[in-house]
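Okay, so here's just one chain, in structure tokens, the form predicted alone.
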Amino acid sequence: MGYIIGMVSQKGGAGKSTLARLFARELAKDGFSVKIADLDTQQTTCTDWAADRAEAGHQPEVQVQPFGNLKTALAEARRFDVYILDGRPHSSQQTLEIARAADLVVIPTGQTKDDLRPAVKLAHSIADSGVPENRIAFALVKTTNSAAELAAAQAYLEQTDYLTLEGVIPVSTAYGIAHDNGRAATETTHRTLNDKAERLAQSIINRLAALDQSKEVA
């Protein structure tokens, strides 16, 4: 059985595409068949990145395809072990449709309240549309080096009924350089940054496994 993961946000530049590329690369590295459906046709961030990656000859190859609508994208989802939907920001209807189709919905957020509040509101709207709360998770991205600020953000999210994934993607030019060269967040030249990103990717994998187990018990 394949998994569908939805990367959604209400703000542009929140980190959806960073997470989609990270997770796709890690799964492909481990031998899973994975594809990103790039639904943000105005930006096509993942599509352009995949072209840069292929041109540079980086392995593993990551499949990415742009789609104009969700229905077309979902038509081939079950052909893959994991199918990642990278949605458009500020698209309430598409966001809810992605959330309903996904086995796991990941909402990236920064650590300030300007980022946390809309992320939590989005999670509430997704849950209100009928998506189970245990299928919604936050991912902290663009965090600073302040342990106190990070702890405050984690505490804020812990007050909700949704999971906060382990690991973070901190602010670093090294991630941007990696993306510019067709690499993912685990492929920078800095081991510590790669480890942080890898921990986040593993947390998503762990969450999918936990959801699988809960289905078997049910």
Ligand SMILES: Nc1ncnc2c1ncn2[C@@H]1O[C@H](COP(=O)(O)OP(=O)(O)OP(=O)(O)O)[C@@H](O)[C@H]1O
The other form holds:
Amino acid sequence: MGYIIGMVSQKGGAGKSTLARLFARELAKDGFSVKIADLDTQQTTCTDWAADRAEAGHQPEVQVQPFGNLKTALAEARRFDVYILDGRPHSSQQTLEIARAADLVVIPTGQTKDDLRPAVKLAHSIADSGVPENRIAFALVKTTNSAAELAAAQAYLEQTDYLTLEGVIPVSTAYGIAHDNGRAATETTHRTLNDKAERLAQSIINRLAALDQSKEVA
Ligand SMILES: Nc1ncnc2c1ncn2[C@@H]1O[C@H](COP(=O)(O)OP(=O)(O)OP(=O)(O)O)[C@@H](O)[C@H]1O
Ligand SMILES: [Mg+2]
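Please move on to the form predicted in complex with the ligand, as the form predicted alone is already shown.
Below is the whole assembly, all chains and molecules, this chain first.
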């Protein structure tokens, strides 16, 4: 493997650190070497979570390290099967740097226009900076139980040149509780919620595999 995945968003609280932890946990469980570079040194969400996880003894252990500098993080990235960059919100310079370094950029978004518009705008600015469109993907996070609103959001994203990952992480306090206990989104106490999170993680893996194949063909 040897992939770098970037989690970025313009809006704060969109779900970057949720996806980073979910994906790291799923890959570690499957025996891949994976690490999260926590580039949000003000919040250190993933770093603190990994400490809670280690303290609680949850397996598999997930490696997380805070980095004040993207360059330092990238220097070790290729030593891992998958290296996940968890970015800061509202940080256009760092966001573009993460996007350029990543094999796949994931932009979490909610399903309202308030969330979708800035997500699409960010995707455009990443594409404008030279990142190919097929390396940019949206992930729907914190969706509500309105099927009509979700379908409208998916249709809205469908009109763009970017991919929308399959699966959604619906809004649920169970995910927040899991995070509070050092667990990832596939480790809540609710099987159906875990299955939904797993589907989204799987769709990131599928996307990486597709990009890899297109690399080989090229
Ligand atoms: N599906 C969900 N349902 C309920 N709460 C959620 C869900 N997903 C994430 N959260 C919670 O929402 C908050 C923000 O999520 P997260 O930390 O993943 O976003 P972020 O994009 O990394 O935020 P920031 O921009 O501040 O770094 C966290 O408290 C998290 O536990
Ligand atoms: Mg975060």
